[in-house]
Amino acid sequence: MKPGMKIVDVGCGTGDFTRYLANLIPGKCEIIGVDIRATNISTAQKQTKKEGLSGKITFRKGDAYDIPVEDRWADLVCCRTLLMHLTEPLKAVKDMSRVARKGGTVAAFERGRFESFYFYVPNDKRITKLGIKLGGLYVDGVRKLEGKYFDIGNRLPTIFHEAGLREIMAEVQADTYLTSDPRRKLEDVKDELGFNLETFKETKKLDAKAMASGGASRKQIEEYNRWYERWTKSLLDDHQKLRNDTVFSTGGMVLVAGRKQE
């Protein structure tokens, strides 16, 4: 990351990652954030102005399969947790490559699936094993129902190669979650838990459908859901318990980058 770079952030949402990139670069740069939702673009523009970054960042409404940026414009074209939601990720990566200049970089940061990553509930082997199992069945179910790979990170090197990119590099980052970690502010942890609980309530029927499609039984899904809701509420109701809880989980994120050759 250096001054003068031209960057496109595809599927930018409300621009959090776009602004993060802008803050990494001292001096001038040009960054275009692209998202399909007009409401996201509006929010992104307001927050970017508030943070004093409008001189570096602009936003455009557009599709990942037809990015509204001219050919060979960018030094870097990137996305974060976008390809996992697409039914044609290769098509999107090919268009990201179109926007990159010769010798430019295309990069994606997406979820993967790894046996070494774990979920652990103290003194409850059954829920521990069930949580790990349902996580995998959910990914399988989404693929069957929607044709999307929520563990697409593992496939990224192949997708990049098929898109014509070369000099492909890959890294794995562990995304850990522990509510009692003292480096995290109590209010931040509470906000995240509250958001997760509301999201869980809103999506649990769809999530259950995906897990069932992946091979989970109704009994397994209901058992885990009861535990999760009870666990989350107990932490929100008792700060002392929250700061001493040792339920631990990790997830794998994959960063892949490739060079445009021509």
Ligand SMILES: C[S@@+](CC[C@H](N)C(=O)[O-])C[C@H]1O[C@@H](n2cnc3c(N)ncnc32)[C@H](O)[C@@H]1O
Contents of the next structure:
Amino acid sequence: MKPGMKIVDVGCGTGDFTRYLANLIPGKCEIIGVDIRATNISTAQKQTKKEGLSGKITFRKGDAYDIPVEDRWADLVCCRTLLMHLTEPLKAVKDMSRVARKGGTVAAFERGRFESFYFYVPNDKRITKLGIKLGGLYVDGVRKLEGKYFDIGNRLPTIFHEAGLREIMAEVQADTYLTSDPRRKLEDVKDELGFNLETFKETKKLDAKAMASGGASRKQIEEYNRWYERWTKSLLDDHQKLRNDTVFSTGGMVLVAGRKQE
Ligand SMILES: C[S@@+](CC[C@H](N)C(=O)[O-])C[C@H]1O[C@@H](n2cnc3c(N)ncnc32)[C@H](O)[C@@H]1O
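Based on the form predicted on its own presented above, generate the structure block for the form predicted in complex with this ligand.
Let us now look at the entire complex, which starts with that chain.
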């Protein structure tokens, strides 16, 4: 990231990532955030003004398949958790490439699939296996129901290559979740667990539909959900337990970058 850079952030949402990029660059730069939802754009504009970044960032409403930016304008065209929500990610990456200048970079930061290391429950082989399995079946189900690849990260080097990009680089970044990690404040861990529990309750039905489409049985889903709800509540009710719990999980993301050919 260098002063003077021209950047496009596609599927920018309310602009968190766009502002993060702007803050990485000391001095001037031109960043355009693009999102298909007008409400996201207006929230992004307000927040960007509040943070004093309007001189660096502008926003446009537009589609990732037809990005409202001229050909070869940008040094960097990027997205964070956009391609996993699209049914035609290759089409979007091709348009991102169109907007990049020759020798410029196209980059994406998206969810990946790392089943074997993402979950471990001590002394409970069954729930460990079930959690890992259901995670995969959920991703398969979303693909069947909505045509989206929630594990698109693993495919990105291939998609980038198909889009004509070269010098492709990939990195994995994994967040780990361990409630007893002393580096994390008790209040933060509790907030996160509370938020996760609320989200779980809200999305339980839809998630079950996706898992069932992926091939999970009702019994498997119910068994895992029962465990998850009981586990989360038990930690929220008992700080001692929370600070001694060793259930471990990770959320893996893939960062892929490729260069537009001269
Ligand atoms: C999970 S959010 C990510 C937002 C932002 N990149 C971030 O990391 O905070 C996905 C965003 O993609 C946008 N989106 C979905 N389909 C799109 C499309 N076809 N063109 C442009 N944006 C799209 C959604 O409106 C949403 O804001």
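Residue numbers count along the first chain shown, from 1. These numbers were taken from a predicted model, which means no experiment stands behind them. By rigid core we mean the largest C-alpha set that fits within 1.5 Å across both forms.
Look at E51 and decide if its Cα position differs by 2 Å or more between the two forms after superposing on the rigid core.
For E51, whose C-alpha is compared between the two forms after core superposition, the shift is less than 2 Å.
Would you say whether F17 is displaced between the two forms, judging by a C-alpha shift of 2 Å or more on the superposed rigid core?
No, the C-alpha moves less than 2 Å.
Aligning on the rigid core, do we see the C-alpha of R126 shift 2 angstroms or more between the two forms?
Result for R126: yes, a 2 Å-plus shift.
Quote the shift of the Cα of K190 between the two forms to one decimal place in Å, the two forms being superposed on the rigid core.
Comparing the two forms, K190 shifts 4.6 Å at C-alpha.
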